[in-house]
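Only one chain is shown below, in C-alpha cells, and it's the form predicted on its own.
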Amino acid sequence: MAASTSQHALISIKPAAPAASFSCGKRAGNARFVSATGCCPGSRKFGLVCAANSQSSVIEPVHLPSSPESGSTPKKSGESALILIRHGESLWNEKNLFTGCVDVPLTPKGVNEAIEAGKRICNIPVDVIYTSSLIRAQMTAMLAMMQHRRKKVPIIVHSESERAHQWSQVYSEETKKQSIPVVTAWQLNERMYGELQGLNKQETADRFGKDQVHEWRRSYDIPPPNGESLEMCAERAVSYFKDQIVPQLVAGKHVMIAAHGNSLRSIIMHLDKLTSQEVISLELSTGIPMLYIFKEGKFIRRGSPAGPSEAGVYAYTKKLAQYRQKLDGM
C-alpha cells in the first residue's frame, strides 16, 4: 500500500577516511547516496535517501524481551509506528560548545526545528512519547506534539518517587483519553563528554590537537577524559530501547522518541544492524523525523514524513492512510 512520494535525505554520512565505505545500501535495499550541501563548511557529505515504496528496507527482527508483569513474551500486534526525532538546535550547539549531558535549552532556531518536525508527523498516530531527561529533548517533543492534529496533551509521567507518582495522577478517564504519556529516561541522554563539556570545540582542538579530539568524537570505543564512548552510550540506550520501548510496539502502541544524536545513532545502529565502523560515519539532522513501521517482529524503515500538505506520504501503509482519513473526518 505504499504510495509514491518525494524522497527525503535522513542521514548524512561523512566518511572517516577516503577509503572508507558505507554498506547500508546493501543492507537496506532502498538506500542510495546523493550529494548534500550546507551540512558542514569545508566538507562534503552524503545523504542516505529512503523512499516510501516497495524497496523500503526490512530490518531483521529485534530480540523481544519478556514482559516484567507476566514473565512471557508479549503478544505481537499488527502494526506500530516508531518515530525518531533528534532535538533542535540548543544554545550550546549555537555557541559550538561540547554539550553532552549538560541540560541546555533550545535556541529560537531549535524551537522552529521542533515545530517543523511536528508538522511532518501531524498525521501519524502517537500513543506514548519517550524522551531523555534533558530539557532540549523534552522541549522538542512538546513542541512537536503541539502541531499534531489529534490535539492530545503530552503529560510527563513522574516515577522518580511514590509521592511524585501519586501527586501527578489524573483521575478523569475522559482526560486520560485526551492525553499522551511522556516517559523521561536518562538512558536516552546524549553521550556524556566528560571534561570536554562546556568547552569550545575549536579551542579544544587547538589545545589537545585536532586528531585527538576527532578520535574522542568519532571513534566507537575511545571515550574523552572521564566521559563516555559511543559504545558506552549505545549499551545503555539500546538496552533501554529493547527492555522498555519494544514491548510498547509489540503491544500495538505507536511510539515517538525525542532524543539526541548519539543515543539515536545507537538505536539506529541496532535497528539497521550497522557495524561499529559504519555508525561512526552516521549523522542525523536536527528536527527531521525518521519513521519506522514495526510489523510481525520486524522494523521497516519508511523514510521521513513530508509536510502535511503532501498527502501521498501518509500512505506508507493502509493503516496510516486510514488514520489520516479519520483525522480528516473529525
Contents of the next structure:
Amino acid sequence: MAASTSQHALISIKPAAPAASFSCGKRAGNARFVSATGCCPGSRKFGLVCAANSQSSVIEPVHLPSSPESGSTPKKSGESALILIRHGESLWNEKNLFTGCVDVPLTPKGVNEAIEAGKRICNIPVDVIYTSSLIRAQMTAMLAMMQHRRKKVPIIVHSESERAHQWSQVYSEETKKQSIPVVTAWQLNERMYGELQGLNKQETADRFGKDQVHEWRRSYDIPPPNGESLEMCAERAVSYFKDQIVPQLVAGKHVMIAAHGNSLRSIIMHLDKLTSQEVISLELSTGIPMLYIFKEGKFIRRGSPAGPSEAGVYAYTKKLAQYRQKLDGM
Amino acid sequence: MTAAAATAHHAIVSTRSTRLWNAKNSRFDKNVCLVSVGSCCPGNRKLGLLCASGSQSSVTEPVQQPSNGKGDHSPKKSKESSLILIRHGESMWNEKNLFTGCVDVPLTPKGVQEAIEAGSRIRNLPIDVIYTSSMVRAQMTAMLAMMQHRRKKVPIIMHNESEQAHSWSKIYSEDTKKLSIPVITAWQLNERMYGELQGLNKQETADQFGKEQVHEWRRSYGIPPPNGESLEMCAERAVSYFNDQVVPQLTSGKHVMVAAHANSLRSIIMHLDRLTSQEVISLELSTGIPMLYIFKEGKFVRRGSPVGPSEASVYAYTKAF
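Switching from the form predicted on its own: structure of the form predicted in complex with the partner chain?
Full complex below, order starting with the chain above.
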C-alpha cells in the first residue's frame, strides 16, 4: 500500500475520451478509464505508475454498505472512502472581503467549481454527507451530487427542533434506501474571523496595521479580535470529525465532507499528522476533491491536495474500481 | 398612477445576465446578450411578450434602490414597495414523482436552471430583504436567482438558531452591510407538510390509502393526510408569518422577495388576492416565473398573474421602476 506521501497511483482518470461508456450522466464530460495494463503516459499529475494486476472483472457486484436508516453492516474488506470538497468562489471571495462565518453564497464560478468537483467524484461511493451550516458548502454538496452516477438523493437531516425532526420524516423504506443523509454541522464552518469579517484588505490594514493582519492570517494560534485562531478552528473541527465522522467510516460507510478552507485543512492536518507550520502553508484547491481511504484504522491519501493549477487525480483501490464498474453496468 | 391594471400583459423586455447558464453543459458561460428596450422580442420561447409602450426607463438608467434593512428606514416618497414571490423549480423527488412535503431534498439541474431563469426576470426589480423557507431547494433558488441581479448586492443568510450562530455571523464593515441583502429563513414558509405520504410515490399511496382518499387529501382545503397538514393548516402558519414579519417590511418601504413552495405561496396569494378556498385549490403556480405585487397604501396590487406551466407571465411595471 502506497505511503501517504508517495505518488503511486493505481489508475488515473482522464477526461474527454469520446464514446466512453463511463460518462457521468448526460451532462458531464466523458471519463476514460485507463486499464491496468495500459499506462498513463505523461499525465498532468506527475509520477503515476499504473497498477499491475489489481483489477477485477466488470461483472462482480460491489457490496455497498446500507444507509444508516436501514442498519449498518461493516464491509468485509473494512475499507471506506472519505472525500473532502472545499467549496469554490463565494461572492465575498470575488470582492476580496474576509468572509469567515458570514453566510454568503457562491458566485456562478463557484457553482461551476462545485459541478466540476462533482464530476471528479461521480464514481466514488457516498453513503453520508457532512457539511457546514453555511449555504456555500451545502450548495457545493448538492451541486456536486447532481453529477453522481449512483443517482441517490441527498436529503438534509433536520434536528434543530422536535418539529423540524418530525416534519422531515420519510415514510417509505424504498425511498430511504435511495437517499443519502446530509448532516449539517457548525463545527465544520469556516474559521470565524471575528472583527475582520466583512472588511476588505485595505480596511483591515488601515484599522489594525499590515503586520498584525499578516500575523493573524499566517499564525497558528493567534486569533483576530473576537475571532478564532486556526488552532481553535481545528480543535472544534477535528473533535467533530473524530466524534461523528470516524464512527461512520469504521462502520464501513463512505463519507463526503463539503466544507471550507480552514476546517478542511484542520482535518487534513489530523489525517496526515502535519505540524502547525506545515498546515499553515497547506493550500487546498477548490473544485478538486481529495480522496482518502480509511482502512484498518488508518487514513491513506489517494489524491494529493493540489494547488489551483494542478489537477488532482485519484488512486483507485480495487474496491473503488469495482464500484465504478458496477455503475458502468447500471 | 396610471400603470396597467393587474391582469394586463404589458411587458418589459427580458435582459440577460452577463453569465449565461449553459443548460447543455450545465455551467455558467461568460456570454453577454442584452435585449434592449427598443427592439421587440419576436416569437421567443416565452409566449405573448409585448414590448413596453411608455412605462420603461432606458437600460442605462440605474434602478433606484432604497437602503437595505440595516440602513435608514425612511419610507419612499411614493410609498410603494414591491413583493416578489418565487416558487422553486424541480426537485429530485419531483423528478421521481414522490410526495416531498417537508423532506429537504435538493433541486435537479432543471430546477437550477429554473431558478436562474426566474432570476433573469427580476433582475431589474429592487430587493431589500429576502425571505425563504428552511429547505435548501428554496434557499438555492433564492441564491441562484440573485446571481443574475443587476444591483449586485450580496444576499447573506441570517443566523439566529443560537447565540453563537448569531455572534459568529456578524459583519464589521458598514459599507459591506450596505451592499448586503439579509436573507431570513423560516420554517413557516416551508412546503405543506405531507405527513405519512412523504417519500411515497403515487402508486404506493394509492395502494396504501386508496385512490379516492389520496385525491381528497390533495384536493381538499381542510383535510390533512395522516400526521400531516391540510392546506388550511399550512395557510394558517404561512399567512401569520407573512402578516407578522413580511408586511411590516413592506409597510416601511422595503422591497421584499419570498422564495418558497407551491402551498406556502398559494396560501399567501390566497390572502393577497382574497381567494376562496375553492379558488386556491385550483391555483397553479408556475416555477421559474416569479410573481410581482406592488404594495401601496396598505393594498396589494398584482402585477404579474400566477399562470400555468405553459403560459408566460409578464410584469406590468409601475412608474417607480
